[in-house]
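In structure tokens, the next block holds one chain alone, the form predicted on its own.
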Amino acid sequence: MKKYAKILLILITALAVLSCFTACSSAASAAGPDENTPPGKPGAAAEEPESSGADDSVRSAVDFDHELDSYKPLKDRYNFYFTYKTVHPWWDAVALGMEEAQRQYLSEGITVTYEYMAPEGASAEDQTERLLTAAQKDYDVIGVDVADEEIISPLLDRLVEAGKKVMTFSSSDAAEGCKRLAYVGNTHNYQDGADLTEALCEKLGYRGKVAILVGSAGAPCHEDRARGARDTIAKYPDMEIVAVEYDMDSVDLAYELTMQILKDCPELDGIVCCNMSNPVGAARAITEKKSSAVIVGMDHDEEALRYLDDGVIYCLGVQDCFSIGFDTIQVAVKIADGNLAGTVFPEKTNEITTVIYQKDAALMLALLYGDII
């Protein structure tokens, strides 16, 4: 959290002195797109052809502009539960947002606080009895990012039967048709998947031998990733999909898979990442080994965009993590005052992902990092 709280306060300097920093589409939608739509475009692509608005559309791809909107919260006290699947890097970056919907709720009059925790380690099983603890307290609101829909879903089923306001955020809604009230983040997991292997693909010229690294077994949004992954795979018979691993959100995992896969299929050609972790040890892993092989991924790490800048990586998915957390503070306070979705709020507020290139990395490292390269 400390890298992040800097990396705010250079964001808010900037904001000061940047005009042409536009804000973004938080766009609520009362449903997500149809994963087999093509994109219209829930993520929005930054080409890799030099544009006039390359700029913008980068500047653009993490929203740090945001007001409260015109809602009149009914208390002066809010006090929420979060909890989400592991301690990681991304989840500080959706809590700086947090953050700033708290200040802006604060200078209202109006205190927010809440319990933002999270294991070591993904495990549908730790997210389970954090869950239930908080259920035993008096939260307003519990906020979950699903480490695994099959066996979080029932239990928010049943948390809300017995009364309790749960809503879900981040990267990950629960299964379809579960009571939770409202979700708010990544609603096109399998567009952005589909979208990073297409780039692969049209990158290869539509052959070659590629990977998978996934992410946390039952994870909706890297599940969601691998099958757009997958799928987009299976449109071109010259494709050939060698590995599909899962890395546990793990650096050291992927590097470890990705070298192991190596040694197998010293051919490699590409490999897709679903996650923000796996980008790097994919990098590391090639860039030891002196590969040619071309890797897509998620997200915003530094390293990944450093391995972006140096061609290492081809393109990254970044969401906008800042968006997240400010809308989920939002809807968490509608949800406590005891609205429901399609009244003040949507069902689903989807939030963005720009796919971005080398030609993009030395400003998204400066907008993100402060880094001047």
Given for the second form:
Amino acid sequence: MKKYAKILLILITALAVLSCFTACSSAASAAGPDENTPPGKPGAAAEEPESSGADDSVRSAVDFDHELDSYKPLKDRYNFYFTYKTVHPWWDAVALGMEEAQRQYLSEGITVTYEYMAPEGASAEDQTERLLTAAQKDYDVIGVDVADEEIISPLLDRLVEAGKKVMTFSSSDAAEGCKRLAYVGNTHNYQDGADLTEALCEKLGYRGKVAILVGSAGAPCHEDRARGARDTIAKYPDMEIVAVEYDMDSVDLAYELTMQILKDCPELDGIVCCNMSNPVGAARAITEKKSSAVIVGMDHDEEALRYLDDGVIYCLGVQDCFSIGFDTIQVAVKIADGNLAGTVFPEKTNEITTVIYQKDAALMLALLYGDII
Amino acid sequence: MTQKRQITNRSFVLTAILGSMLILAMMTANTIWVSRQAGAATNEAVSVVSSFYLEAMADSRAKTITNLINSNFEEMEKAVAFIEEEKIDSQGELRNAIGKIKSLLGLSRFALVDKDNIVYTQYTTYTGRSRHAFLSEETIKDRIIRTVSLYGSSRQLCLVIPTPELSIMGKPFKACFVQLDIKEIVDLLAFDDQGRTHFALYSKNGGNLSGTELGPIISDRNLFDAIQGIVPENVWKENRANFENEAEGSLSFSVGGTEETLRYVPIPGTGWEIAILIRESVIQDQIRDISERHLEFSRNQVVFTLVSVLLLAIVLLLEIRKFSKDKLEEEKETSRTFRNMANTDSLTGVRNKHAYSEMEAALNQQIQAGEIEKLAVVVGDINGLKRVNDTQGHAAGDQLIKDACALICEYFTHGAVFRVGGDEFVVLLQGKGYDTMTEVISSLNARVEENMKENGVVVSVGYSALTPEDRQLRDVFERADQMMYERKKELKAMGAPARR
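Here we have the form predicted on its own; I need the corresponding form predicted in complex with its partner chain.
The next block holds the full complex; its first chain is the one shown before.
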């Protein structure tokens, strides 16, 4: 009898210990990152993982599984205006996250309407005009993906001073000290540029000639990444930057610029591409010229992912556009209700970037675009 | 006679059993033959059936999608007409109008596109050139059907119609479009057949659009990735070309002994192929089920027939036995009648000389065995029979015999009366008849003496009882006969008619 009692005691103790562990782990999850900050390390790089964790890394790079947080909106109708740098698939991905948030609000009886507009080519002047026009209308919040921080930031200050509720979103924040109410998007563009360049340097054995395709002149995200690239290359004495070009987020221009760089420097060893368009243009040129230059670049363009799959592109830093879009609408609703940063939303909502390699390309293609023609 | 009947019964039983077994054997053999024939026919039928079955299913579902597309195009035309009639002066009014269209016409994700490629939906307005591939065309002239899979969103079928006449808020609009979620199309096509058949929608490269599993082997993978190495290369290429050319076709393959057949047909205008797959084993199982049900029915039929035949045989046997028994009884009765006729005196109805002889033989055995204690023989003789015959005729003589017999029978009620000669009777007395013998004879004699006065029947009787010394009945009879003669003389002396 005593023996059975002992066994029972051991079992109960084991169950109690197990319960404690479970409770602790749940508590740890619940007490994780800020509710407005998606999980994941900013600038996390998938360092060519060999295990099955590679799949998890790719799957977590873009989080399509979102739910509105517990914040209760004060109104049942909201109307926003968003403008971004240029018509481009990257912002279409952001739009899908925004639409998901809009659908979820609608299912809770809250109607969110908005305009999501951009010019055909990145232009601070065009953006200024759009913002001024929007300011004339009665939008609850105006959101902007800053085309040029030097031009746009002062405008945003004036709008805020005029009583407009203004936020920045997606890839580019305004200049430091801007009075905009919040930013939702990539807060680590410099680090993204540095991480991609570090991967390139390692691939090249820290020796070689490199070109940088920046993107749009003045666009904070592109400039920050380029700065990160420059600083990284500067660390290695045998690495040399042979060209820095602005492709203005245009695939065609990126192609032409790369062709010219290859003409000027046929022995080019690598190219750092700081936006979503230029890896595609660079890869087309490299393929055409049969160059062995190693390309590192940004984001999830389908053609770029196919080049990654084929090994033409070495790695890509993929931003979680869907989450950016979803969080943008959530923060806009909170701003519209008169909340300020630091209360129910952070001043900067961080979003992750995941570096993926050739082995990850097929899965990423399947996740984002499916296997269709 | 009895022996012969038993042989007949046994023959009948044997015949019935053998007949039943023969019938059973024939029916069993027939059932087995039929089932084997059915099994052979099954395999031939399977491929034909599966082909027809799959083709019909694929065609039916392809038509469903085509009808859905056409229906949506018609609704879009109505939507454009509705918008044209509405007085829209602001973006808000346009959003409301689109909302009405969605609720009235059931068009999901209905949107309008202006000349600057700005897309207007119920809740959003956005620049859409990079998002919607069809907007890369400067002008849209015809209807467009396009599959969309954009950045992880659900796959959709985009239907576009041009709107060259449409102008809203003073701005020309180039098109309107709807986006049908392929998951919703899949729900429309889904059918509940307990997982026996599978379907999936494919793009030209074999990519799975529907997300449905086309059986366990292909699953939801790219069709041509899945079957590469499973089917011969020429078959693979041929089917791949069919997809590219939007042609229909079918494909059979076997993995791990599992035979699978799929049929695919194009869905016009979409670039899709719908494939229906069924495992041949499913059809085989179904046909086998039917065959087994038939076999079971046949088995039951055989058992039922056997039982019926056996029951029939038993009933017949019983009937025959009853018939035989009745026949036997009848024969016994006839025999008894014949025997009675042989042992009965036809004139008087009492037993005759033959019967007496049989009885005498039987009693002699018993006497010799010492089994009889009480036995007496009475011998009676009719007085004056010859004189009646001679003077009054034989009819009168016969009547005298009958009267005499009646007289004897009247007195010897507990004895066996025999007519052993023309005018001679013997009565055998045992039991009560033996015990009352003396009294009965005295009464009879008194009656006879009375009859003499009235000219009635006169019978002389003598009697004797069995003694231990007697070895046979004859011994007793002779003493009784002697006594009868003495009595006859006595009666004669008293005036009774003499015999001769």
